[in-house]
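Just the one chain here, the form predicted on its own, laid out as structure tokens.
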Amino acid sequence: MQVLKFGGTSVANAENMNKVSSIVQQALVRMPQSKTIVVVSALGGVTDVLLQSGGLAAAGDESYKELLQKVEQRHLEAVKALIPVTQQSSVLSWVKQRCNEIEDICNGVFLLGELSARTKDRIVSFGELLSSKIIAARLNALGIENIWVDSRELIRTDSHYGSASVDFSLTNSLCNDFFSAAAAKLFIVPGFVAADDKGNTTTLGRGGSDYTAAIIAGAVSAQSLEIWTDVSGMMTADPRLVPNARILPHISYQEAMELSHFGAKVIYPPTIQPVMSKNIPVWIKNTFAPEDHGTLIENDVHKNGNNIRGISSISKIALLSLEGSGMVGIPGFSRRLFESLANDFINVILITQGSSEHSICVGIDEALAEKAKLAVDKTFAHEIETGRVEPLRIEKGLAIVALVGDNMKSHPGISGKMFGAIGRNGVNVRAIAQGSSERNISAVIAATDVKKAINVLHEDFFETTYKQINLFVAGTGNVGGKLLAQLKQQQQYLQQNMRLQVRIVGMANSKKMVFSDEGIDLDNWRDHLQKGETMDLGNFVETIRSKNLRNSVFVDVTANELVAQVYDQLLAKSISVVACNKVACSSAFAYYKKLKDLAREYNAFFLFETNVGAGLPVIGTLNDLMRSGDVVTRIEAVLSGTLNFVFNNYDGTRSFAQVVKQAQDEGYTEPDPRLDLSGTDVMRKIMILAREAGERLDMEDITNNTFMPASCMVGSVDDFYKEMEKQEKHFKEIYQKAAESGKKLKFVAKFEGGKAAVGLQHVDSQSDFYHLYGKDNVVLFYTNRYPDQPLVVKGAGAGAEVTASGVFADIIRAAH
């Protein structure tokens, strides 16, 4: 025999029912000598409507009648669409009678104002009875003879309405007697529905049609069980959460049970047990793509070399914690806890207990949390009163994420990889459970982190193609624009050669902000941004935090102080920060240290290579020296590409103001050139280097020997240029004094002995700074290992293109 089960979506309408008929015909051809049993669910959505109708009736709301009319009309329309007019009469009459029964029952519920569990089972049973009868009639109309069998005559249960337990001994006997005696080749059976020993209608729980099919398949020792649904098999993860989830072609019974218990909706959890004991293979197939392979569930499967078979989750979990010093070394606490929950029919989903015996935690359905607290606190009332045990503590808003796979057994490192992956993305684990079978590793996490956690785990365990990086970019001006162009240019290279899929999922400038979970098209980012919503920094940050995307990186390509002040909010959410903006690292030492500490605490990166030397590897080199145990004794540097450009190009033939304006026009200066000309920007840079070298330094600790007249530094930027023209004599004298002695002007920063200073110096041809041209920077590190001949980092230290490339490099560091 073979058993086929069709879910609600497979019989949702006449079109889908025709697909079912076609699949049944093919099954009959495939096994012509065997009997075929077809189990049918209610039309998609009907069970929910019937439950809603019963609830409305119990509440005295007469709108239940309208819902029942829609249910009736839907089934009548299906009959008319599927059955020839000459054969419709008897089927329409049968459907009408059943719908009248539903209405009569709901009328009684309305009058009584009460909906018992037994009555609820009676109401919802009509969904499967109606759909299966229509399918049977459709097949008969096609000339495919069949017998419709009421499953209440085949499956016996207890009277636990809503989720009845099967009496397998009696059920197996009834099924065997009926199907062995029947002469027909094809049987149509309603799923979900059964009866107790008094003949009262019971149900097998939501999703119970799968169970019905498995019960019958096990009872008759079927050759196979096929479960036809709207997906092409069980998947490595929920495709609604993980777009890259893949079909599992083969899976073991045990793995299927684990995945179904932990939230995989393709198959109802109890389904596996009746067929596993008989070693009956189970196929998960797609009604809408019957040619797809699907998933084959059978015994010991080692056809998939991956240690992990799937990732699943359960939402709406509450964690119950029973704690107290009075529990230590005292037998029976666990037994009493579980008895108190069992007596109130509260199912325990997860258990964890520390070896200290000081506490025990269990995970249950969140809806039962208050009921559980009442039961447990009552059981331990004496211990609570005497202070030996604390009142039961409840945590809600949680979920369970589970890794499942037979091949996990005896493979070290899987747990470490799991917790390392989610930990790096800021997902806090509240409780952990792993059975001795090593088939399942479960972690309790915040429900808000489920999507991110599952995607991170799927990426680490299943996706060998690429790692997805989600960027939020603030600042689309000169440097920001160049960065976006570079990202666009390198997207394909990064994916092919570095296995990184870098997406811009959020973007903002001073006026607009835009988000796209699918990634902003970098060919048209200006149009997307222009059509975005008004920029609000608070909303921008909150949206980044609430999206909670894996591998998130915030990229600040502004010079905005307010933007720098939000880094802590992002790092505390395990969102890495790449900063071109110098404000944060040159702000008060306490804030700088706070950001560094947050990055360490929350497994995020705080990278700011471009704060000093644009694209030059200055900070990276310094960090490498420090990490390898070297000690920095002195730093000397020319750190302003702007000032170096200005003094390399100023010779008195053009005004100093004109040369500065050229530097600004070519993109070498800060948005406000006075930050460069005053020495403030250089002060920031030497302070950042000193801090990275381990020195606690603030701006007021740095001596600035400025060359700029005070009158130039007040007013607007326009005023600044006008005043420099007035002060041309001052600048020419500075230049001539150096030129007369054969020296060049360089604005030099120095850090030594815990002190730092910046200022204009005359350097001769013997100096490392003399042959420094254009906008180049140079940094000299004197250390214990480089005491006399310094380690030198030299190159272009300004310009949008090189600065953008430095930011890009930091993004790649954060990605890895």
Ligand code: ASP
Given for the second form:
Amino acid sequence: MQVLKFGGTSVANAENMNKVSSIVQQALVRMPQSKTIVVVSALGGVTDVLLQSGGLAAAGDESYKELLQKVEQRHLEAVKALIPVTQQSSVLSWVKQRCNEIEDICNGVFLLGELSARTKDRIVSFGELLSSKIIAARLNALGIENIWVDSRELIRTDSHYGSASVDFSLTNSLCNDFFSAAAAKLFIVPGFVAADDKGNTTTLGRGGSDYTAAIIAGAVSAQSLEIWTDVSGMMTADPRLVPNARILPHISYQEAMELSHFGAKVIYPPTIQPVMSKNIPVWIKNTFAPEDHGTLIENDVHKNGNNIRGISSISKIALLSLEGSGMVGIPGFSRRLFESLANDFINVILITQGSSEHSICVGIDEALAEKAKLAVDKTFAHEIETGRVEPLRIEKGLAIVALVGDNMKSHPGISGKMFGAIGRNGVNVRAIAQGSSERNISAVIAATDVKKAINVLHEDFFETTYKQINLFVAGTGNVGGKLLAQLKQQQQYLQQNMRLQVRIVGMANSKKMVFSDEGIDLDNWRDHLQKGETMDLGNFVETIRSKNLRNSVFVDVTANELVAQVYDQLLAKSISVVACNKVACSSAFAYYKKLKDLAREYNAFFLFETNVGAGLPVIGTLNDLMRSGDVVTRIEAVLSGTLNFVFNNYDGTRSFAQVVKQAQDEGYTEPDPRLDLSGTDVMRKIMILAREAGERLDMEDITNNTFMPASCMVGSVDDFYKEMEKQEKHFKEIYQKAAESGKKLKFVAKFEGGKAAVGLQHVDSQSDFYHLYGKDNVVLFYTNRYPDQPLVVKGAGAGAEVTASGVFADIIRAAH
Ligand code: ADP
Ligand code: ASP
Ligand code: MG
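Structure of the form predicted together with this ligand (previous: the form predicted on its own):
Let us now look at the entire complex, which starts with that chain.
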């Protein structure tokens, strides 16, 4: 014998039911000598609607009638589409009669204002009764003879309505007697419904049609059980949460059980038990892609090298904690706890107990939390009164994520990898459990973190393809524009060669902001941004935080003070920050320190290589020196590409103002060039280097020997240029003084002995600073390891292209 089960989507409408008919036909051809039993779910969504109707009726809301009308309509339409007109009448009248019965029952519920669990089961059972009858009629109409069997004649349960327990010995003999005696080859059976010993209708729990099929398959020792659904097999994770989930061609019964227990809805958890004990192979197949291989669940599974088979999750979990000093070393507490939960039919999904025995923690369905508290507090009333145990603590809004795999045992490092991966993404773990079979590790986390956690774990354990990096870019000016162009150009390379899929999920400039979970198309990001909503920084940050995407990186390519003030909110959510904006690192030491600490605490990156020397590896080099134990004794540097450009190009032939203007036009200056000319920008840079070298330095601690007349520094940028023209004589004098003695002018920053200073110097040809051209920067690190000949970093230290590439490099660093 063979058993096939078709789920709700497989029979959702006439078109799908046609597919079911042809799969059944092929199954009959495959095993012509055997009997075939087909178990059918209710039409997709009908179970929910029936339950809702009962609820509305009980609440005195007459709209249940409309819902029932729609249910009737759906079934009648299916009949009309599937059965030839000449044969329709008997099925139509059967369907109408059943629908009238449902309405009668609901009318009764409405009048009484009460819906018992038993009546609920009566109402909901009609979903499967109707669907299976229609399939049976359809097959008959196609000339495929079959017998419709009411599963209430086959499956006997206790009277725990809503989720009844099966009496296997009675059920097995009922099934065996019936199927061996019946002459037909094909049987159509409604799933989900059963009956107790008084003949009352019961149901097997939501998703229970899978179970019906497995119970029958086990009872008749079927050769195989096929579960036909809307996915091509059991997958490494729920495809609705993890788009990259992939099909598992083979898994063991135990793995299937664990995965379904921890939320893989594709099979109802108790389904495996009856077939496993008989070693019956189970296939999960796709009604909509019958040629796909599907998943084979059986005993012997070839190891595929991956120790983890799948990841699943259950949401709506509550954690119950029973705690108290009176529990330590005294046997019986856990027994009493579990007994009181079991007596109230509260299913325990996860248990953890520390070796101190001071507390026991259990995970249960959130909807049962209050009931559990009443039961447990009653059981321990005496202990609570005497202070030996605290009243039961309930925490809601949680979820369980579980890694499952037979091969996990004796493979160290899996839990380390698991918690490392989710920890890096700021997911807080509330409780952990690992079965002694070592077939699963489960963690209780906030329900809002599930999607992120599952995807991160999937990436870490399964994806040989790529890791997804989610960027939020603030600023689309000079540097931002270049960065986006570079990202666009490198997207494919990063995916192919570094397994990184970098997506821009959010983008903003001072006017607009836009988000796209699929990633903004970089070919026309300007259009997307233009069509976006009005920029609101608070809103932008809140959206990034609430999206809660894995591997999120905030990229600040603005020079904006307000933007720099939001880094702390992002880092505290484990969102990495990459900034070319210098404001944060050169603000008060306390804020700089806070950001560094937050990054450490929340496992995020705070990277700002481009704060000094644009794309040159200055901060990275300094960090490497420090981390390897070197001590910086002195830093000397030319850190202003702008000032270097200006003094390299100024010889009195064109006015100083004109040369400054050229630097600005070519993109080497800060948006406000006075920041460069005043030396303030260089002060910020040497301060950042000093801070990175371990010194607690603020701007007030730095001496600035400025060469700019104070009169140039007031008013607007326009005024600044005008005033510089007026002061041309002053600049010419500075130039000539140096030129006369064969020296060049360099604006030099110096840090030594805890003190920093910046100012214009005359340098001769012996100096490391003499041969600096264009917008070059140079940094000389004197350290314990480089006491006489410094470690030198030199090259172009300004410009949008190199700055963008430095930001890009930081993004890649954060991605790893
Ligand atoms: P049916 O109505 O056929 O019984 P279900 O909706 O009960 O179908 O189960 C199939 C669904 O289970 C799939 O559409 C999928 O979204 C979900 N699912 C959750 N976890 C997994 C998993 N690990 N593998 C496959 N499907 C899963
Ligand atoms: N129709 C029932 C439900 O929706 C049983 C099933 O589909 O398996 O829960
Ligand atoms: Mg199902």
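Residue numbers count along the first chain shown, from 1. Take the two forms, superpose them, and find the largest set of C-alpha atoms that agree within 1.5 Å; that set is the rigid core. All values derive from a computational prediction rather than experimental measurement.
Annotation: Cα of R118 displaced by less than 2 Å between these two forms, core superposition. G694 is not among the residues whose C-alpha shifts by 2 Å or more between these two forms once the rigid core is aligned; its shift stays under 2 Å.
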